[in-house]
Structures are given as C-alpha cells and as structure tokens.
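In structure tokens, the next block holds one chain alone, the form predicted alone.
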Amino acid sequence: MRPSYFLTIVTLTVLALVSVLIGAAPFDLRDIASDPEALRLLLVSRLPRTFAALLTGAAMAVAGVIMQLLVRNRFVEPGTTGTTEAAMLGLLLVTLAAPAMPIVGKMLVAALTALLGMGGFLVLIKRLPPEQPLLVPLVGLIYSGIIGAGTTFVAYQADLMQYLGVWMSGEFSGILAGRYELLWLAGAMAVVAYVAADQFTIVGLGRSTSVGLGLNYGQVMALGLVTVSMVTALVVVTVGMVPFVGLVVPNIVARIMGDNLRASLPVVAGMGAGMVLASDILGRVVRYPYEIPAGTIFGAVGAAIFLWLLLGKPANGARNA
C-alpha cells in the first residue's frame, strides 16, 4: 500500500472516531452494548452524520478535480463554474411546480439544471484566450453570481428564502438515516470516475492530442458533465452547497503528487472527506452546544487556502506517486 493511501486511511478513522463522540448529546461508545439509547443515537444520528459529511467531502473533491481536466484550469470547481448554483435554481424551479416531487425527482431535475449550467459555462470560455488562464474562473464567478442572483430573485419573489439558505449553507445538523442515503450515489459516481481516471486523464490534454491518442473525446467529455451534474445536485439536494473543497484539494494533492490521476485520485477523495468533516467537527465545538455548519468553516479556510495556492509557488519535484 502507498504511504499516502495509509496515511488517507488511518486520518479519516481518527476524524470518524471523534466525529461520533463529539456531538449535544452525552455519548460513550462503551455504552451501546448495555443502553438501547446510546446504540440508537449511533445509528440514527451519529454514523449518519460521520458518513454524510466523508461521503459529501470525497464527492465534491472528485468533482472538482474532473472539473478542472475537462477545462483544463487548476483554479476552476462547479462553485466557481455557475453549476452549483444552476442546481439551486433547479431545485427552486421544482419547488414552486412540483413541490410534493419525491426527493429522487427533485434532484434529477437539479441535476439537469446543474448540466445545462455547465454547458453554458463551457461555450463562454470557449471565447477566451488560452494565454490568459485567469480569465476562466474570473468569468466563472461572474457567470455563477449572475445565476445565483436570478435565483436569489425567484426566491425572494416566492417567498423561499429560507429553503435558498439552506441549500447554500452547507450543513449536517439536521442529517439523520433516511435523509442523507442519497449520498451514496455521489460516492458510487466518484468510484465511476476512477474507473475512468485514465480517460479523464488524456482529455485534460486537449482534444486534438486525445483524439490523436485514439480516445472517443465526445464520450468522456459527457461522462465527465454528467458525473460532475450528477454529485452536485446530489450534494446540493442533502446538504447544501458547500465551497472550495474542489478548488483546493486537487490543487493541495496535485502539488505533492503531481498529475497522475489514476495514483491521486484516492487521496484526492480522502482528503476531500477528511477536511470537511474536520470542518463539521471544529463547527461543532467552537461554539458548543450551538454549531457553526461546516461549509461556512470550510469556506473560510478554503479561501485562504485558495489565496496561498494562487500567490504561491508551485512545489519542487512534484512528481507522479
């Protein structure tokens, strides 16, 4: 086993062991064979909760590293490409039609939305000069503020702000069993991108020298949208939106070990897990009993994260692990 794939392992069961300890409720481990209680509490909200935040950070680290391939730009995730907030404004658009849709319907139509906002993102910068690689996310934050501001105004108009607020907040407070299993589904679209990882891989190299290489570019490339759609809705339906865990992680594993996707892309989904669950873990204890949701902490350390990446220096001898 690589050190890297070990060292993934033993950090998120130390982050899973405290994220089940640490909650409002009184909770010993070592009560669940003898308190009926303890053992439901474990398994109603603890366990759900452990596996909800690993399941959503993974998810949406994968995401925004195939993200980045289809574009071909390091500093670009589907926050900063309007496809988040395209899925918000699926989810409110099927709110107001359709607002006893079960929860599976509703996230397919996000999921829906979130692809068409993608597309539109990939026509812009299809204008842009290749020798101006900041231009990208530059038009992708103005392109996912126009979005987020249609929606907003929906919203508002609707009167559902308050359904607006949550999907953006990022949250795992109120996650219990049976309301966050569709969340395995962007863990099982993650284990779908590693199977591809190789494909992913040559389409970051462009179309001509993917074609050239005997690749079906047209397949990939919708394979690539549609994974990337399909996890954001998904996140976006259970947990709300939470920022930068795209942008930063494939960058932070990309710098130590280099462009290998197919080595990377477990470390990249561990430590993806990893930092949002120790996001939800500090948001539970800075202000205990009372929580802070983990995608405001997140955001907060994802954006200093994201200024050290961009002013930085790339690291020496990054190389394929």
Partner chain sequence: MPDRRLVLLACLLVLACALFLVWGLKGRVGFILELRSIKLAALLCVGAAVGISTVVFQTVTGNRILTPAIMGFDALFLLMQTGLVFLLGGFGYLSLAGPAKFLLETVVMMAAAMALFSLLLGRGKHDMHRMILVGVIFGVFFRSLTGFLQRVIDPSEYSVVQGAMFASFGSVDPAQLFFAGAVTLAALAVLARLAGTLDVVALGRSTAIGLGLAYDRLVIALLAVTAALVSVSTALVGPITFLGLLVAALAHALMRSHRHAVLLPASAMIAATVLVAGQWLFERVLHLQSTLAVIIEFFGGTFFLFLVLKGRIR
Second form
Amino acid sequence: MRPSYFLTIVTLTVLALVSVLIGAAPFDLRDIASDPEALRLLLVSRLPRTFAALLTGAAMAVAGVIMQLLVRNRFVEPGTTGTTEAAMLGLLLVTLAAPAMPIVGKMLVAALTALLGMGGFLVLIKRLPPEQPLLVPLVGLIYSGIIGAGTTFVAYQADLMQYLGVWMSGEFSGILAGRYELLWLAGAMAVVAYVAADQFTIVGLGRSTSVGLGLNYGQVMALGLVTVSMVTALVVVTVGMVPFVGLVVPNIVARIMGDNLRASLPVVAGMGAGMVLASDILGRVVRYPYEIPAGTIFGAVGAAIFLWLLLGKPANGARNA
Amino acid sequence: MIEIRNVSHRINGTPILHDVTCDIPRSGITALIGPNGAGKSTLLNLVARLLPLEQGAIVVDGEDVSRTPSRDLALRLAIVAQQVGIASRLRVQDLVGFGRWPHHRGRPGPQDAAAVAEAISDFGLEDLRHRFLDELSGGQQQRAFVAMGFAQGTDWLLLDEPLNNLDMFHARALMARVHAQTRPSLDRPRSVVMVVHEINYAAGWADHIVALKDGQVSASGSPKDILTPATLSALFGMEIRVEQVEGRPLIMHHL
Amino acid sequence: MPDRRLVLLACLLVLACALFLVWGLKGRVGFILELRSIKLAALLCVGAAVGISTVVFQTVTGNRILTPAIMGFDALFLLMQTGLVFLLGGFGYLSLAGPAKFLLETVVMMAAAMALFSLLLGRGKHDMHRMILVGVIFGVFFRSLTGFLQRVIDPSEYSVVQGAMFASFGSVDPAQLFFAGAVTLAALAVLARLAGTLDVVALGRSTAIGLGLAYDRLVIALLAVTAALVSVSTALVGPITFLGLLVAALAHALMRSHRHAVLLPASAMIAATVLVAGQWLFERVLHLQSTLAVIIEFFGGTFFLFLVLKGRIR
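Moving on from the form predicted alone, kindly provide the form predicted together with the partner chain as a structure.
To see the whole picture, the full complex is given below, headed by that same chain.
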C-alpha cells in the first residue's frame, strides 16, 4: 500500500475513535457489551455523528477537487462560486413554497438550483481572460456574495433567517441516527467520482486534450457538475456548509501528490474527512461543555490556509504556466 | 490520406476559412505555412474535430471526421494543440501515460507502459519524468505534450506550432525525431501534419507543404516547388530570397 | 464658486433629509423628530465617512477598484471589537469610557490596517488580482475568526456586549454618535486642507516625490485617517462592503475631475444621499426592515462584477 494511504487510514481511525469517546455524556467503550444504554448512545449518537463528519468532509473535498478540474482553476470550490448560495436559495424557496415536501425532494430542488448557480458561474468566467487565473476566484466570491444577498433578502422578508444560519454553519451536534443518512448518498457520489477519476484528470488538461484523447468532454463535464451540486445540496440540507474544505484540502494534497486523481482522490477524501472530524472534535473540547460548530472552526482555519496558499509560491497557486 | 473538401468556417461571424480543398498525403511530414490569421490552426483543429465542421467534409483514411465517434478517431489521429494556461499538477510520466488512455480506458497493460517509456526516452524526458508539469518551463511542457501525442500511437499526428517555446537545440531534436518516425521505410511509419511558424524548419524537414493565405489554399506541393521566391513573396507579401543549401531551400526571410 | 453639480448634490441631500424627517409624521411629533434626527445624523456621518475614506484610499493605492471595505478593513474592525471583549471580558469592555474606547479602537485599528496594507502592497503591488483576492480572503478570515471568538466568549458575557457590538441601520447608539461625529468632522477638516496635496498623491509615488512631497509619511497619515473613518462607520451601522465602491465610482463619473476639492465633498454627499434616501424608501415607504445593507450589497456586488467583466480591473 502507498504510504500516503496508510497514513490516511491510521489518522482517520484514531480520529474516529477519539470522536466516539468524546461527548457530553460519560461513555466507556468497554461498557457496550454489558450496558445497553452505552450501546444505544454509541449507535444513536456517537457513531452517526462521527460518520456524518467523515462523510461531509470526504464528499466536500471530492466536490472541491472536481470543481477545480472542471473550471481549471485551483482557487475555486462550491462555497466560493455561488453553488452553495444557490443551493440555499433553492432550499429557502422550496421551504416557502412547499414546507411539507419530504427532505429528499427539498434536497433535489436545492441540487437543481445549485446546478443553475454553478452554470451561471461557468458562463461568467468564460468571458475572463485565461491568462488572469486569479480573476476566477474573485468573480466567484463576488458572484456568491450577490446570490447570498438575494437569499438573505428573501429569508429576511419571510422571517426565515434562522434557517439560513443553520445551513451556513456546518454543525454536527444535532446529528442522531435517522437524521444524517442522506450523507451516505454524498459518500456514494464520491465513490462514483473515483470510478471516473481518469476522466476528470483528463478534463483538467483542457478541452483540446480531452477531445484529442476521444473523451466525451460534455458528458464528463455534466457528470462533474451534477456530482458537485448534489454533494453541495446534500451537505447543506443535512449538516450545513463547512466552508473552504473543498478548497484547501485538494490544494494541500496537490502540492504533495499532484493532480492525478486515480492516485490522489482517496487521500483528498481521507484528508477532508479527517479535517472536518478534527474540527468537530475540537469544537466539542475547546469550550466544554458548550460546543462550537465545526463550520465555525474550519472557516477560520480554512481561510488562514487559503491565505497561506495565496501568499505562497505563485507558481503553484495560479493554474497557469 | 486526409481529404479536405470545400471546407468553410466562421468564428463569431468572421470568415476564417473559405472553400478549402486539399489532400494531405499519407506519408512523411506535411507543413502548414502561411501568414498570421491565414487559418492554419483552424484547419488543423477542424481535422482533429476540436472545432465542429460547419461546411464541407474532412475524411481521414476513409473515415468521415464529423461522423466517426470521437473514441475511434482517437485511435487514428492524435492532436497536440497549443496549450494555454497549463496548470495541471501531473507528473510528466502520468501526462504521457494519458496518451494511452484511448487504448486502455483506465486499465493500462504492459504494451501501454512500453509505449510510454519509449515516448519518454524519444523526447529526452527521462530526467523530468517524475517532475510536476506546472513546475516545468514552457519548452519542457511542450515536449511533454508532444511525447504524449506520440504515445497515443496513432497513424496521424497533428501538431499545432510544436516548436513554440523550444530553444534551437530542442527544436531541431524534435524535428529530427518526428522526421525519423515518419520515414516510409519503417514498419509502421507515422504521418505528421504540423503548423510551422519558422519556415526554415518546414524547408529543412517537411515532405509536403500546404500554404494558406486569407483562409484559402494558395499553393501545395513539395518543398522544392512551393518554397520559391515567387510563391513565398506572394504568400507573405514581401520580397523573399531563397538559397539552396545541401539540396534543400534556405529561406532568407530575415534579411 | 462652487461647482453646479455640487450644488445639485447638496440639494438632493437636503431633499432626502427632509423626506426622511417629515414623511408620515404624526402622533408625538417632537419625540419622533428627535428619534429621526439621531438616526439621520448617524446616516450622514456614515455616508461622509464611507465616501471620503474610499476616495482617499483609492487615491493612495492608485486604483479605482480597491476600497477599504473590499480589502477587509471593516471585518478587521469587528474582529478587533470582539477581540477586546475576549481579552477584557464583557464588563471590562463596557466599562471602558467612550472616548478612551474609541481612541483605543482607532489606534489598534490603524496599526492593524497598516500591517495588513503593507503586507498586501509589499507582496503584490504589481499583481492587482492577487492583492484584491488576498484582501477579500482576509475579510473572510476576520469574519470567521470573529465568529469563532464570539462562540468562545462566555455566553453570558457575550449577551452583555452583543447589543453594543452589532450595530445596524435600525439601531443607532446615540452615545457612539457623538464621538463618531467629532472624528468625522475632524477628518473632514484635515482632508479639506489636504485636498490639493491629494491631487499630487494621485499622480503616484515617484511623481509625487519628484514634486517634493514627503510621500511615504503622508501616505501613512492618510491611511490613519482612512482607518479612523472606517472605524466610525462600522461602529455605527456595521459593515457595508460595496457602498464605498459604488459611491466613489459615481463621484468620479459625475464630477469628471481629478480634483479632490470636488471629489471629496461629492462622494460624501452621494453616499449620504444614497443612505438617507435608501433608508427612507425601505423603512418608510416599502416598510421593509433592515434590508438596505443587503440591497446595497446586491447592487454593489453586481456593479463590481460588471467592472470585472468589462475588463476595468486589469
């Protein structure tokens, strides 16, 4: 096995163990055989919470790397390109129009609007000069700001601001068995992405190279866009957005392992899962017994890492020769 | 043979090619020459189905480009387009390896590994094979992409200004390599079509020349017939002297 | 002889103020007028601060796209306030006397702004996109850090200061208004005297030095004034990212002049008019509460995007 895979598995195992052991209620792993309450706690709360954090992190990191290859720019992720905001807007509108719709239906509406939002972003950046790679994330941030302002306006008028707050800050404290299972779907999307890893890597080389190699460029683009918007909608609906996971994790992995997804995607997923779970664990212990949302912690850490990436060596930062 | 019949093309309403008809022989190196904006790259991109064909027909070895599935074409014809904004952080070896993708579609076998190793050594990339693409110079990247095109193992290889960014050492080495691969005496000679900017590379290495001007074929034939003072002066709109050195034309366009 | 366009802007502003004060006046007139006057004074103060600080900042950076807010300055102010609560505790923060608190905040703000600014300019003077992007991400970083600190602060202490910290158009703290007004007026006075000098600063560093200006010292002073003005406006109504950009662009387009003696009053009045008229429209006419900032973000962001796509940011 590659050393990077080994390291990923060991780290994730340790983090998962820590996550299961830490929480408000006292819990000892040795009791689960004798104490039915302990087993119940494990199955209803601790394990679901751990799985939710792992799945969220993995799926969002994978969505981020796919988006970066489709857009051919390192500094994008769903949260900085209007995709997340569009998903929230869709979710908001469907909550207003059809409050009784089952969660899967709402999620699908959100995925559809996320897809539209991302489409709008792609149309915008088509008009940017290719030799200015940093304009792409800049336009993305402003674009998501505009959609966000529109969403805030609607939420304010409809008195649904508290929903927006929940969707925007990824939090795992409310996760119980029965409330997070949709995230397995996001995990499944990540697996699908791994099957198509070569195709995504080739798309990252640009349209000419892709067509030259006989790839159905449009089909792979569509698969990627659907994956990213589904993952975004699933995460927003279940736990709320964790900002910057999709941006910083692929960048760190690419610095070390490069962009060949066949090799790097498992590490991207593992690192995303690990970092989100670590943020969640940190959020549980920093201000014990209060909890700080993982999204809040990762927002600060992620922005700092993003700054470091931007101010670091330009050659790796810009998706340009 | 590549048969180009009555091809016209517009980009954003601007006519680029106008009723182009010519044949590209299935042997050796064919060089597309002509002034800026003559439509050389557009024609190459149409042959490689990177642009959709609007009018006319292009047939490669009997297969109509606009009707043949892209996957099948990738086994007959490889294109190395001009690279803008290369940013993928792939290792050179991985990049060249993707040239085999049309053959294995995700499951490389031993013959794929052999083809990749051959392309890497052919283009002097052994020392760079584990380096990341975005950390290489423009010339090194260019060589890696040409090696990828060769690794694709197709009968036809289309190169859009392959000498861009190359110093004279690597430019000559590349032309020599391409030349060697296209000799008819080989078991399986390749045919190469390339857009060349520096006309003396065409004069020195090409077997066939197609000259384009204002979206039309203004001349086509052997270098000896095309690279004459009269044809070149008309093509580029300036007085051009041509000397003969070792039996090949040497174009004195810079004096 | 004042410019006719300036007179027109002044008339518009007066009209907006009058509408704001007397529209739909009934009941306890004196009480309502007093309330509205306080609010109006705050809006005028913020407008002047945002308009002027943006023009000065753009002159210093030699760039029409950058504004203090886009570079994350007002997010920095919120972070600093939260940081003070974190360090001093909620009651310690509240017990700081008004002027002392404002002075402390402004000094910290100036120092931090200078550090941020020199980092940005030092690293990427010739790479405008990197600089803007880094500024924007700094803003995001400051906001996330603020969010984090707010979660770490003891919830009981937090609630004590929450009201003081989260200003909005709807709620203006009269006590803050006094210092804010004083600072804004002082800044106005200083900049009015410097208007001619600012015209020279706008020519760029080498030209300005060639013309005998103590450029570097002057830039530090100007950035200090900018930082103070940003503190004023953010303390009063919270961050509004794109107002400055809109206003400065309007001022440049309308006045078609490089003279700061014209640009500074124009931008101050445009900003104040936008705020007063906007607040009147949204609060009194449309009866929408607290949405002006969101609307400004929406249109300001669209305008910024338009500038980028038009190739004005190159």
